[in-house]
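Next up is one chain by itself, shown in structure tokens, the form predicted alone.
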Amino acid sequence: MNYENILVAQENGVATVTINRPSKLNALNKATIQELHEAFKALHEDAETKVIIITGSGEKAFVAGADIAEFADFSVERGAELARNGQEILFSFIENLSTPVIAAVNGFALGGGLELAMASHFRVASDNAKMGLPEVSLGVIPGYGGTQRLPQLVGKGRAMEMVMTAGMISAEDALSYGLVNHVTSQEELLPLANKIAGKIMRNSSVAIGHAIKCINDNYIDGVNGYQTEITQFGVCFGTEDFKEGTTAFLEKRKADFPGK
């Protein structure tokens, strides 16, 4: 499929999808928005694709937040609208897919940005990335989910700090706040992050996807974690998956899992 805002690229099981509007510093619009929902179901939905990465082109950006221009003179359900379908078709849509996402964070990740980056499962950083949430500095909140993720991740006071201050964090800051799991160089930012995705590779997708599930709803209201795991335990045993692998480790070689 072609797109007009967004590159993928698929290669050994890993698929990495460039967010490509560089004039714009990558900002989030809302056909970008759609390109990269369409990317990642049709990604997801590809047995071969095993770790997305995503990623911002050029030096300067991941992503320097939402366009603007798109939404400064929408009235208030016209708000609450873009927040809602934004967090549906892309954030929430990626936080909960069983394929596991990395974004590997290059340059600024502002405002929608590092909300997107939030929503991936995890986050590696360039030594040159800055990360915030700078929206009330225009006069509104995070809207596509990053004043529930960000104290998930850094815990209360530091987000409030952020948020309320609008500022941003360099990436050793990040790192040291628990937002990001590694930082490297511009240059092997990438390497990095498909080296991580190797290891997740050589391991069971459908245990993983499992495991997914069951540490998100840890965080949800109303929902029990201990028993999302005791049922996604239970259900492992009757995958295939789970024959190949305890086969594998009892006969002392290493696992061919069918993704099963």
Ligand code: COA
Contents of the next structure:
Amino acid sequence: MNYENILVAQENGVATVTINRPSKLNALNKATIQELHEAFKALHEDAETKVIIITGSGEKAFVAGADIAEFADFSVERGAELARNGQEILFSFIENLSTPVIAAVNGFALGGGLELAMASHFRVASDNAKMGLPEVSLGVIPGYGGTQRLPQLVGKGRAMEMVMTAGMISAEDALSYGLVNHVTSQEELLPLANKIAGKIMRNSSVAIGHAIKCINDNYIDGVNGYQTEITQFGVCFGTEDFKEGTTAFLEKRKADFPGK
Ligand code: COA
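Let's compare: the form predicted alone is above, so bring in the form predicted together with the ligand.
Every component of the complex follows; first up is the chain already shown.
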């Protein structure tokens, strides 16, 4: 499929999606959000793709936010619709994918950019990365899940401070906050993300999908994640991956998971 604002490359089970609007610091306009949805959906449906890495093109930015030029004149209704649509088609969509998504944060991750990284299953960053939710400096608040996912990741007090000050934190601070899992040089960022993807791919993709659901359910009000875990644990026993994984262990060989 041809996209205007993103690039998609696939190699050895890992798909790399690159947001490619470097002259606008990869800001997320409506078209880019739609293309990302289509790309993630297609990659999720592609049995060959085991892990998705999302990053930004150029050396300066992952994503510098939602495209401010696009919403500056919106009404109350259109503002709410912007947030609702974005959350549905991209941010919650990514969070709930059973295919693992790693954000490789290679520079500014601001506003919708940090929200995109936070909707991904986990994050790695280059040492030049700068992260923040600057929305209140524009008279608005984060609308793509930032007020919910930031406190989940860094705790309420740090989230409050980051949102209220609209400031940016360094990669090093993001690491100490638990917002990113690893920090490395810009050259080493994609190799590191690919290395982690390689470790993930050795395991059962079916089991990983169930585990993602259980972990996500921990953060949904009114849903008992322990009950989800019991159900999903049971479901695993009916999969070919479970048969292969346990048989391979007992036969003292490496598992070759069929992904079913
Ligand atoms: N939406 C639309 N365009 C954006 C953008 C955004 N979120 N972020 C950057 N751009 C555009 C700039 O308008 C500029 O375009 P131009 O060359 O046509 O004027 C281009 O990207 C380069 O940005 P510039 O501001 O010149 O780069 P800089 O290095 O001086 O500053 C930032 C970098 C990230 C500090 C600055 O671009 C910025 O503050 N961006 C907005 C961040 C933000 O508030 N995001 C939350 C949105 S809700």
